Structure formats: C-alpha cells, structure tokens
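Only one chain is shown below, in structure tokens, and it's the form predicted on its own.
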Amino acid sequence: MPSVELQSLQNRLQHAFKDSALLQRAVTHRSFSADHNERLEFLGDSVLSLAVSTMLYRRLRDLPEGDLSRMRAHLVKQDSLHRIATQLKVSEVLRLGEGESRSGGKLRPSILADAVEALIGAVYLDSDFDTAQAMVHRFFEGVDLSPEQQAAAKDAKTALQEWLQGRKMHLPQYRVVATVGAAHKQTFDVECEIAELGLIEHGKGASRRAAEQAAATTLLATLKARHA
C-alpha cells in the first residue's frame, strides 16, 4: 500500500498504480537504494519524447521537421522538466541517499528532472503507451507553441550560425578557456569569437555544450543591440 505522500502524487499524476513497486523505484534515487529510478528514467525519456513529438506534429500542421525538432527539444529540457516536477510536488515524495539530501538533492533541477522522466517510465509499464501519453499531454496541456514561442525554441548557437550566415560571414569559434573543479562536478568557461567584428563573449556551464550556449547567447544578445 504506497504511503499518503504517494497517493497524493498518485492523484496529481491522474494514474492509480496497480503495481506500486514501480511507483516507489520512480521516486528513488541511485544515493538511496540499488532499486533505483535509472533503468525507468532511460525509458520514460523515450516516451516522453514520442509522446511531445505526436502533440507537436498535430497542433503544428505547417512546420517543417528542423523546426519541430527544435521545438521538442525546448520543451523536453531540464528546465522544462523541473517545473513540471515541482508542479508535481515530487520533492515531497523523493528518496534520496543521506549524503545527496543533505547537500539540497530534493531541490537540484537535474534530479527532479530525472524523476519525472522515471514517472512517465513507470506510467508506461504500469499500463500501456497510450495511458502514458495522456500523461504527457496533460502535462504540457497550457503550452504556448505560438510563433514567438517557436522562435524562442531555436537554440542560441542555430541562432547565431543563422545571423551569422543571413550576412554571409563566417561562422563563430568556440574554445574552452577553463575548467574548474573537481571531474564529477566541472564548471567550463567557454568563449565565442566572431573574428570579422572582433567580438569575443564568455560562457561558463556543468559541460561544454551549455558553456556554449550561454557564450552565444550572450553574443547573440550584443549582436542585437548593435544592430537594434
């Protein structure tokens, strides 16, 4: 019998567990038990990923795969997860090793992420792809996939490849400047140089492509107000 706590996340979710051995393994994490929510995360992702992919390809008729692509990936990320996983309230329900709870476990957006990913998995084997992508529907059901949404959904360096190209000048380097700390938790520091404008900005993030991003973003952002 799953604990009130998982009841409650239960109704949130819309779905009564007939096994809720699997509701539990989707709650825990690698810190907390053998039985942890890795294996079910790997498969939520995937159904995560057909589901979003089925919502986009009939609410946005006319657009183009790369498009749609982009699109999918903006909604499925992190961030995206996160508040999902807070509207969920799954921080309440989380089971987490001592050590990764003291340190703010409950609260890390990756973790949480993760979770939701490992609920969606769990959903699935608890009943069928339909079920779960139901699910998955309902969690994006207020979307906003208008046109300006879109546009928001292509990545920063597609962007600044795309302005760069529109003007027919050579595409950016990206070079790692520094990494610092320890392997299983580096923060790099990536700089973006446009050479034919003598512009250089920096970005530091957990790995080199979000490193990346942020450095075109925040060159993308200096590019605008030059030519506003």
The other form holds:
Number of protein chains: 2
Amino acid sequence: MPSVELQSLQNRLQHAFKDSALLQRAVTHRSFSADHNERLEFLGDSVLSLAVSTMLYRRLRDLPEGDLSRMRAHLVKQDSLHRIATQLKVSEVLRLGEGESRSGGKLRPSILADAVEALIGAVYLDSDFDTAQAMVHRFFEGVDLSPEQQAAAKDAKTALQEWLQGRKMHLPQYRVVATVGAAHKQTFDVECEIAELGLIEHGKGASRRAAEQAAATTLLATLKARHA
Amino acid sequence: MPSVELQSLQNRLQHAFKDSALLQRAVTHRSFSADHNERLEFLGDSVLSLAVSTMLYRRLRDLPEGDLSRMRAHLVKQDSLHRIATQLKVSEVLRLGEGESRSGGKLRPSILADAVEALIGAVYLDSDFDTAQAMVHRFFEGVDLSPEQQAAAKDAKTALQEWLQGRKMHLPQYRVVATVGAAHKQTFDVECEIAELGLIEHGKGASRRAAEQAAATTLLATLKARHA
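Pass me the form predicted in complex with a further copy of the same chain as well; I've looked at the form predicted on its own already.
What follows is the entire complex, opening with the chain shown before.
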C-alpha cells in the first residue's frame, strides 16, 4: 500500500499503478537501495524521446529533421525535466541514502530529472506506450513551440547567423582578443562584431568555440532588446 | 499502387501499408525529391531506440543501466542497421538523385541505415507503436546478447580492464612511445603492456586516446586467440 505522498504523486501523474513496487522503485536513488531506479530511467529516457518526437512531428509539420532534433534535445534536457519534477513534487517522495540526503540530493536537478525519466519508464511498464505517451504529452501541454522558441533551441551562433541572413546582412566576425592562463587551462576572450550595426560584444570560455557562443549569446540579447 | 519491388519489400517487412505514400517517402533520399525521408528517419530513430531498449530491459534482467546503454548503442549503430538494410534489400527500392546514384549512393551504408530508420518510422505512423516494435524485434530476432557480445559492445580499454580484473590481474600500462607529425596533425604510437603475461602490443591513432584504444583492441585479440 503506497504512502500518502506516493498516492498524491499518482494523482499528479494521473496514473494509478497496478504494480506499486514499480512506483516505489522509480523514486529510489541508488544511494538508498540496490533496488534503485536506474534501469527504469534507461527505459523512460527512450519512452520520453519517442513521445516528444511524435508530438513535434505532428505539431511542426513544416520543420526539417535538423530543427526537429534540436527542439527535441531542448525539451528533454535536464532543465526541462527538472521543471517537470518540481511540478510533480518528486522531491517529496524521493528516497536517498543518508549521505546524499544530507548533501542536498533532494534538490539536485540531475537526480530529480533522472527520477522523472524513471517514473515515465515505470508507467510504460505498468501499462503500455500509449498511456505513458499521453502522460508525457500532459507534461508538455503548455510548451511553447513557436518560431521564437525554436530559435532559442538553436545554438547562439546559428541563431545569430540566421537572424542576419533573414535581413540580408553580412555574417558576424569572431576574433580572439586574448587568451589567459597556462596551455591546458586557458580562458579565451572572443569578440563578435556586426560591422553593419556598429555592434561588438565579448564572450569568455574554456575553448574558442565556447567563447564564441558566449559572445553570440550576448549579441543576440542586445539585438532582441533593440528590436523588442 | 506500389511497384512490384515495393510489394516485396512490404512482404519482407511483414507489413502491408494502408498509406502507401508513407512507404514511398521512406525510401526516398533527399537527393531525389523534396518529399524525402528525413522526418520519418527522425521519428524512426526514436521508435527503434524504444523497441531495442524494451527488448534489452526484458532479456537482460541483471544488467545495470550503463551496460544496457552500451548494448543499445551497439545494436542501433550504422553497422547494424546497414546489415538489416541488406537483408531487406532496401537498395532495390531506394530512390536517389542522379548524382548521388552515379557516385554509388545505393551502396552507401549511411544512406541505407537512414532508410531503415525511415521505414520503421513509416510503419509506426501507418499503424502504432506495438506493430512497429514487433517488426523491430523481428529484425533483431537472432541477435546475440551473450556476455561475450556484451563485452564486444564495450570500448576495448574497458573490456581489457574487466578481463584482467576478472582474473585478479594488474591493470595494463599504456605508454606513448612516439608522436609523429606537426602539432595539429600528429599521429600517436602507444604501447600497451601486461607485464604479468609478458605481452606488449602497439596502436596508432590521431589522438592519444585513439591510439590507446587501438593498442587495447590488438591486445584483446591476442588474448582471445590464446584462450580460444
């Protein structure tokens, strides 16, 4: 017989488990017991991916494969699953070992996101794909799939390039203006310039690529603020 | 009305399409038409992943998550899908643009593997997940999930380490013995030694890691030949 907390989690999931051991296991971290949620997470990860892929395929009929993949990666990333875990109040029922619990494991985004995947896997095993898929679609009910959100799912350099191309402008120029630190622990300082707009922004990162992305992100934010 | 070739592909898939346009699209490469198979491939990739995950979850009850993930990656990689494409004779029905066709596209493993994913996606849309899953399980009917095969799915360094640990032996020693070429185009020559067995093998690669893997692969082959 599940606890009161697990009962209300089932209400929030809108799924009453036939096999309550599956539910129990889904909220059990490996630090608590050998009967933990990692195999369920393995399964849930694939269920989530197919449910989200199907949703995107149906709702974004004109989008090419590359954009669909990017949107999917955006929706199933830790951030997004952590938000779902918060809505479901997963931390109320999470079972962690003492050490993990004391060091704040109940609030750790990775642990909470993994538990969401394990819960999806548990519902799939307890019922079938359609039931689990319907639940995943409820999780993403209000999700924003607008072109702006699609652009946000792109990396900043790509998004910036497409913004400029859409306005028939030249590509941005990236330049490394400084590297700091010893050979294997350098920080790169890169500037990104859009000459036609007289705009320059800087970005820092552990690699040239990361620094360029940071600079492009700042530049995009500046452009959006101007054009808001 | 599908062609004779597409009819026999349906027989091999054991699925008669209600919507034959889906089947047609699944075997159409982007070089042939704007109505090509890439969006179906996006969907099929996720269907394949869930079908294989479910099979592994059920058949390998004692395997931890990391091993399941490795086995899944091994089964859904291009090699494995290319083999399925050959069994299904996908190249007989593949529709390619002229240029791609002339340059041997019908035999290209990546194009054939992508078409298999697109076919899985098409069957899923034409019916449901259970039907598509049953088909994927037929594709992998005779697949070897033995411990030996599981070890093969691991990278060579990990497999070698586990082989040695299973026999209470010391870990192998890797040493870079030479680097050849200019700074950004170096080749590494690494030796891998198992002192207790008096064995040394070499490996070469574009990175230290790649060279170590190559050396471990050769050493594993030597060990297997000895212990066969």
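Just so it is clear, the model here is predicted, and its values are computed rather than measured. Numbering follows the first chain given and starts at 1. Definition used throughout: the rigid core is the maximal C-alpha set that superposes within 1.5 Å between two forms.
Student: Is the C-alpha displacement of Ala210 equal to or greater than 2 Å between the two forms once the rigid core has been superposed?
Tutor: Result for Ala210: yes, a 2 Å-plus shift.
Student: Aligned on the rigid core, do the two forms place the Cα of Leu22 2 Å or more apart, comparing between the two forms?
Tutor: Shift at Leu22: below 2 Å after core fit.
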